[in-house]
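For reference, the chain that follows is the form predicted on its own, supplied as structure tokens.
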Amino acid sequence: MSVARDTSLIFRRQVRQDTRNPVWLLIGLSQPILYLAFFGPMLSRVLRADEGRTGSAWQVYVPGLLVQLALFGAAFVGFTVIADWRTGSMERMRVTPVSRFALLMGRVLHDVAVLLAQSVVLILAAVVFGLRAPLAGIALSLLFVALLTCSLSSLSYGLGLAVKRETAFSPMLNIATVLLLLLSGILLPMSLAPSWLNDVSRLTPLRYLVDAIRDAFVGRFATATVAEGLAVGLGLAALSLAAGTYVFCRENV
């Protein structure tokens, strides 16, 4: 019960910070909306080359945008923990009886809530452009977004607290996010790629989440692709939370 109470306390603290400057929530949503508006309409012609594809262009593209939203929305949250460490607020919280796990989990749950809300807005905008997907598929996609956000947010907080310097943290994130963006089939399905690139992309965990959401958007739920996506998402979330908690629990961080 104390861990739940501490987690709720940290969660509410993060929400209060958002209410002081809510414009950043809109900025975080602006990038995928721009991709939706200016890149999405070109896909119907491009995707005609993928003869094995099922579903409309929007059912292929929007799942990638949801993963992209979670990728860029969660991967960079570590900058906030660096700022908290520099101002001393992180150390002040660590000397209190608050659980170290709660210090991380409260932040992570806040990020999950924010990105789920942004994902709903993105899906509603996509419906205006022509997306049609079953409600069960949309609900499943939000579960994948939550798992991915939990994973990336935990890793970002842990890495940020371990590095403690924006000059070192930023290049790491830029390289990692660009590689994941290009190799996970976020913008276009990897079935359009050469076979060697398609094989390389299978080494990235986000590839499995993107493919699983695409299956869910066309109403295919009981497939190996969806099962693989769930297994990868749950496993990645568990490992990331464990790694982040380890950093938050270390002495003299």
Given for the second form:
Amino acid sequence: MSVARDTSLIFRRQVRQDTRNPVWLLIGLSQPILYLAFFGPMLSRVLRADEGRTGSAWQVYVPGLLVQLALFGAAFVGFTVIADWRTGSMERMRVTPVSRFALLMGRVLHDVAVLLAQSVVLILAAVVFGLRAPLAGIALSLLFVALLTCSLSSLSYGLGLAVKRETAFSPMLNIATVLLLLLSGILLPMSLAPSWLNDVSRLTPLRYLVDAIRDAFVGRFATATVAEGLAVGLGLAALSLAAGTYVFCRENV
Amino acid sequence: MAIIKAEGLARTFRTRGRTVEAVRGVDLEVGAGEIVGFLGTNGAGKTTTLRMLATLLRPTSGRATVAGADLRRDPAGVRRRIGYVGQGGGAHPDALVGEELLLQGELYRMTRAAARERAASVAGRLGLADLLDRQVQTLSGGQRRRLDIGLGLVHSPPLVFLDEPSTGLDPHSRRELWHHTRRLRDEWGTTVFLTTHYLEEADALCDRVLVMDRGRIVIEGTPEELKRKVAGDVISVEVADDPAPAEAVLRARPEVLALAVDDRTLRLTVARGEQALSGLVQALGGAGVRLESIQVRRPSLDEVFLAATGHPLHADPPVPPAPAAAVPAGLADPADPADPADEGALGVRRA
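Same protein, different form: I have the form predicted on its own, so give me the form predicted in complex with its partner chain.
What follows is the entire complex, opening with the chain shown before.
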């Protein structure tokens, strides 16, 4: 009971911070919109090479953009926890009886809410550009966005609080996000890749989410790809939350 | 009645393969309603000890009872009953003053209504009532500090820890802070345990001072006791003309432990200034010495610190911790002073 209340207190505090700096929410959204406008139109030509596919280029590309949005929106949240550590506001909360799990969960749920809202905006913009996809598929894609955000933001907070230095945290993130971006098939479907690259890509969790959302966007729900995506998404979220919780609950942070 | 009782509290850090003993077995007892100060240089282990007592750091060994709860077995019980104000404070720069006070009360599991009431009452006490709608980053240093302290008091704890509360404040704000700290105890009976590296502050504010050096408490007592124990009192005698006759008289007195002459001023050390004074004045008068002035002075805590630790206490404020973001990677201090847990490591590097 008290954990739920604590979580809601932290969640609302994070939302209040956003309302004071709304410009960051727009900046986070602007990147995928730019990709949509300046990169998306080229895809319809490129994807002709990928004969096996059904659906328009937008149905292939927007799922990637959704994952990209979640990747860059959630991976960097750890910086805020470093700032909270430095200003002492983290310590000031840790010395109260507040649940330490709630200190993490309130933040994570805030990020999930923000990313879901941004995803809806992105999908609406894509519809303007020409995306057509079944509503159920879009709803399923939002579930994947929520799972991915939950995973990445838990990991980012946990790592941020463990490292506590921007100078160490920043290079780790850069490497991780670029690798995930390239290997997940966000930009182009991995079916275009040579087989060794395709195999490497299968080692990264995002690959399964991107493929699953692509299936959902063309209305194929009962596929092994969707099932795999759900399994990977749920498993990753559970593991990441556990790791983040471990760091937040350590007695000596 | 003891509100803090610690035995053999110790903390060891492992950094880069080296073991650093930041705190090496601290025994201490603080009575309810006392204002007790931890005095020491940076790196002496003050903050580490405070963080252990406030459940923020697990002791490597030793045990303690804090506000009636066992530190190791019931840290949640300790947290409910103490307030803790860290070195950097804890208010978020973007948040509103009122919001922070209200949230803190709710984090202490008060109902929203109760938290609102307490926030208003704490704000009233600390002179923050007109600032509730202001953003924290727009406050002056003194206002900010009062808010930090208010955050530690919203749940009316019987015991509050203040880590270097006056660091970085101008003299006026510092005196104001002392005033508020005394009121905490005098009007609400709150026990205050603070750390400081200002002798002046320990002297002016604390009922009892624990001097800490290199992870140990080296001496403790009331400021008065400490001064008496270590150095005796200093009497300055200024004579109207040649100091030689006066010097001859004073050197012959058994209660004079030491004597120094500086122009027409004679400085003598005695065990108890007030008691020695009348005898000395009579002897000087009997020898026909004409006095300009005479003054009894207690030794400062500076001398106490020097005598107890063998090195002087630097009265200058320490270099403020620079945010690591502003430090180029190559120049980043391996023991970042922004991280209080590194305090012990700093001490060792100094030594």
